[in-house]
Every structure is written in structure tokens, then in C-alpha cells.
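Given next, in C-alpha cells, is a single chain: the form predicted alone.
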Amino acid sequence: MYGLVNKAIQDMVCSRFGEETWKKIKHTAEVDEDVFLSMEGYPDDITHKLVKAASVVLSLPASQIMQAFGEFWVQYTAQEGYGEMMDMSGDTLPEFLENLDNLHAHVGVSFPKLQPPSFECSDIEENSLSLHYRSNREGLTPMILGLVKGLGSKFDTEVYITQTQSRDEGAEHDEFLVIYKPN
């Protein structure tokens, strides 16, 4: 994974539990370096270290952690410069993640080594939609869940949303069902 996501976490963790509970973390996970570099690529087990470490240190659960930094993650990327890009790609919660594709293909052009997930939409209603998420990583569903939120609060809707679909369950992908009323 790409330094930025390694940053946000520690960012996440620095400004709502302090710089103490960030070296904490870090030293239970074992991972020695001092900055993470948004443009570098880093291996995908120093996250689930930060990950696993974090849930010990805070007495929170792995998913709890990833569904928060989902939160997290999108007001993150927007201040880190990516907000433009993400207001081109919806003006509604629905357009925008009909648009996660594109967005990551844009995005790509920065990071070369990028391996994004895929989302796909469908059974799409007034209020509702399927949201289908395919991912080569492993861990990081709960995120999704935190993802949708963060994106309902940037399009001020009210979102509620449910995995009925787990590739840990056997599934060939995971599914969520999005419901959401514009405020």
C-alpha cells in the first residue's frame, strides 16, 4: 500500500488519541519508520501490523478501527489534495460511488502502483442501492462501511448501511446494501 494510507492512519490515530498512543502503536506492531511517504509504496503487512497493534492498544476491535478510518479516509484525502478530483466525481452519494471506479483510475495517474479495489452499483432505486466491492487485499471490508458514511456526511445524507454479502463467507465478492435520504 501506498505511504498515504499508512499516514492516514497515523494521522487518525494522533488526532484522536495523541502522539504517545501513535508510538504505542507503533513500537506492538513493530514497525520502525519515523515518516511514511505518501508516494511510496510500502508492503500491505505494515498496515495490518498498525491495524492489529492499534486494536491491542486502544481495546477496540480490528473492524471497529478500519470502519473508523474509513470515516476518516475521506475527509483525509480531500484536505491531502485529492478534493477537487473527488468533487468531480459526484454531486450525490450515489453518482459519487457509481464513480469510485473512475476516480481510481484518476488517481492512478499519481500512483502507478496502485492496485484499487473495484465497486460496482446496482439494483439502484430512489433511496436505495446494491454496492459491490472486490478487492485482491484482504481486511479491509469493514472499511467500506466506515467509507459510505464518511461520503454520507460530505453529501449531507443520511446513510444506513448493511453488508448482506461476505467473501469470508464464501461469497465471490462482498455486497452492501446502501439506503440514503438526502438531508
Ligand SMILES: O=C(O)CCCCN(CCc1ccccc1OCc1ccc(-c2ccc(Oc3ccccc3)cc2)cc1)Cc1ccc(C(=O)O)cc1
Contents of the next structure:
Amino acid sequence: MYGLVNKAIQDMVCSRFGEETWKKIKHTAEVDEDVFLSMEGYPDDITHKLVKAASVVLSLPASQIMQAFGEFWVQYTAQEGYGEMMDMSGDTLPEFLENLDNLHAHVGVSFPKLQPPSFECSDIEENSLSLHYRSNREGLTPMILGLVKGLGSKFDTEVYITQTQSRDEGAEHDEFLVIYKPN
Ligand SMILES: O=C(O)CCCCN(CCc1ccccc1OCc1ccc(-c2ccc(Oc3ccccc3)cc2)cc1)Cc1ccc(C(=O)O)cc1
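What's the form predicted in complex with the named molecule like, now that we've got the form predicted alone?
Below, the chain from earlier opens the complete complex, with every other chain and molecule after it.
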């Protein structure tokens, strides 16, 4: 995972719980990095250890941490210089979701170590669609719930998302029903 992800976790924890809590989380995770370089590639395990340690230190379920992080990621990347790229990826929530693979392909051209998941939309109706999420990473599914919620805020759109298929329960990939209503 690029360091931008770990840096975003650090910024979310520091902004909401302070520097001391972040130090405790890094210590619990046994992660020694003082600074995460956005454009450096880090083992995925570091991200998983940080989420697990945050769950212990904050006494919150890891799924809740990942969901909050997904929501935070959308605004964080916009303020960290990817706002224009995100704005070019669609004017509405369904459009953005349909263009997500293109967005990742665009980033991947400049940053070849990117290992993006794949998102596909099907059964697209006026106010709903099915979102298919395929990834070679494990355990980040709750982040997708937060990412879509974050897109709801970005597009001032009420969004309801529920998982309808789960890889953990034997499905080939995770699938979500996304219902949206622009305000
Ligand atoms: O792998 C999984 O199964 C779940 C990963 C979910 C995280 N993605 C979120 C995708 C997303 C979904 C909804 C809305 C917005 C989303 O992201 C927009 C986005 C995607 C990628 C970047 C990005 C930009 C630069 C990166 O790397 C840098 C950073 C600074 C300098 C050089 C390279 C890494 C990711 C920025 C915004 C983004 C992503 C972040 C990092 C990686 C990666 O390091 O492989 C792959 C994907």
C-alpha cells in the first residue's frame, strides 16, 4: 500500500484523538516508522497492524475504524492534491463509482506500485445500483462502506449501503446494494 494510506490513518487519528493516542497506536502495532512517505510503497501488513492497534487503543471494533477511515479518505485525498482528479471522475455518486477503475488506472500510470481493487457497477437504476468489489487484499471490506458514505457527503447525496454478498461467506467477491438520493 502506498504510504499515503498510512499517512491518512495517522492524520485521522491525530486530528480526532491527538498525537499521544497516535504514538500509543504505533507502539501497540510495533510500527517504528516515524514518518510515512506518501509515495513510498509499504507492506499491507503495516496498515492492518495500525488498524488492529487502533481498535485496541480506542476500544472500537476494527470494522468501525475502517469504515470511518473510508469516509475520511475521500475528503483527505481531495485536500492532499487529488481533488481535481476526483472531480474529473464524475459529477454524481453513481458516475464516480462507474469511473473508479479509470481513476485508479490514471493514478497507476504515474505510480506503478499501485495495486488497486476493482469496482464494477451493475443493475443501475434511478436511485440504486449494485457495487461489485474485487481485491487481492483481505479484510478491507468495511472500508468500502465508509468510502461510499464519504462519496455521499462529497456529492451532497443521501446514501444507504448494505453488503449483499460476502467473500468471507464463500461468494466470489463482495457485493453491495447502494441506494442514493441527491439532496
Ligand atoms: O485495496 C483495497 O482492496 C481497498 C483499497 C481502498 C483504497 N482505495 C480507495 C479507492 C476509492 C474508493 C472510493 C472513493 C475514492 C477512492 O480513492 C480515490 C483515490 C485512489 C487512489 C489515490 C492514490 C493516489 C496516490 C497514491 O500514491 C502516491 C501518493 C503520493 C505520491 C505518489 C504516489 C496512492 C493512491 C487517491 C485517491 C485507494 C487505494 C489506495 C492505495 C492503493 C495502493 O497503494 O495500492 C490502492 C487503492
